[in-house]
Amino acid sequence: MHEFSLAVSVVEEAADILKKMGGKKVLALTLDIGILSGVSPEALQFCFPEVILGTCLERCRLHINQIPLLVYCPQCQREEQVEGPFPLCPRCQEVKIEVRKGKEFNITNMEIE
């Protein structure tokens, strides 16, 4: 399980960020993560408060926004958001789209004390 290591980074980088701003600790942390970023948001909720014991996270809440695939197809012009794993326009079926959302796995938001 990937999603162990995963966490660990991410409270290495949120205290990182709250010894930045000056903080005591952080309450509730909130993560984006993409359909295609190849994380679990199971796995990850259910190592978390594990990782964080004895950490400046501590009692943190965890909220995850899972971000759906979204796709821009140059045949049909047209950004479109995708069902499934397989990144295919859903108008015209082809495969060399650009994937614009859905691999993305950042902090997008803490709340400190």
The other form holds:
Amino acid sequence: MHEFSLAVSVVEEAADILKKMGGKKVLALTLDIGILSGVSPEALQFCFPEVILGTCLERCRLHINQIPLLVYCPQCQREEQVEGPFPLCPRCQEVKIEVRKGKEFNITNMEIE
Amino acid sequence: MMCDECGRHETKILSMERNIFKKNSDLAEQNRLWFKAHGIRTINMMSSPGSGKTTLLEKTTRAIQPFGKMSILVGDVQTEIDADRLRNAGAKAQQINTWNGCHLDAAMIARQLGNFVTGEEDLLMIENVGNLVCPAAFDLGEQYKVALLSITEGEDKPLKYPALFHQVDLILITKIDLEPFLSWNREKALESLRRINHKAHVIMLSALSGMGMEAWVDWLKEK
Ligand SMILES: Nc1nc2c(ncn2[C@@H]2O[C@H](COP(=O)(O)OP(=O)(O)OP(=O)(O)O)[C@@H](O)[C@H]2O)c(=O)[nH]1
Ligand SMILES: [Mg+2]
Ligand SMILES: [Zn+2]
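Other form of same protein, the form predicted together with its partner chain, not the form predicted on its own:
Now the complete complex, all chains and molecules, led by this one.
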């Protein structure tokens, strides 16, 4: 499954950071997941406990911040937050917009010991 | 900070912005440089299972022959079936089995460079695993992304998979020969595509009847 392999990548990245910081365990992890990233937070949360078994993230708590779409509309000349995953301006329905947020898949915070 | 559980030893909070896709995107960037150095155009074809990727590539093999050298990498979870089909159609094709994965990634492509992909090609076509979710997140180092949408899938498919349809350069509406038999609404489909991706070029075609194949081959030649 998609999120299973992504969860494995998350664990690898986190383990890498932990090693560089000279820590022993990751206790908590926060991810930013954009609504247009192609990653499902529910599915990731679901397979995470299985993926961390036997790793330095065992029993690690996972927090996920879902990042909504933020678009810049050249018509309205302003940034607008969009409900849902459709990249268009919520004020004027313009489709020629620039996506400024909503594609992230980042580790933003880690608690380690 | 003190540990929540035992209240004795120290814990540390780290803030960062570490992209999980970075390893893949770095590798994809290397692939892209390799393609550029060898003058190869690479195209990543993505769609639901059964939208007609292999059939289109079979037909493309014949159509593109006079214009240049093409190789095909084809991803599937299991089996060599698609690569066999393509070789029977006269193509130079190599299967990549992903086993647990449901998409190709940049490392799988990198392993083929200098091996199956010799560097003498003008065009490298990559048939991704039939799936509209995962391939969207993995850059392979291609220059262009193409999505196929067969008219049997319904008009609002792009709205259900915005992450994929948003980022492609070309959308092929396939199996257009079936239009007389379906209640498929062309205007509605184009409208949902426009909402997700106003920049993509759209070509309607049928690999079966040959309708629209010329526009597709022209697009390939242009690229
Ligand atoms: N009527 C019609 N059928 C088509 C056309 N193109 C493909 N098909 C049929 O659709 C089915 C699936 O086609 P494939 O080319 O195998 O699709 P695919 O996208 O490669 O499938 P996966 O690799 O499994 O994801 C086959 O039965 C094809 O004969 C077309 O233009 N018209
Ligand atoms: Mg196929
Ligand atoms: Zn606007």
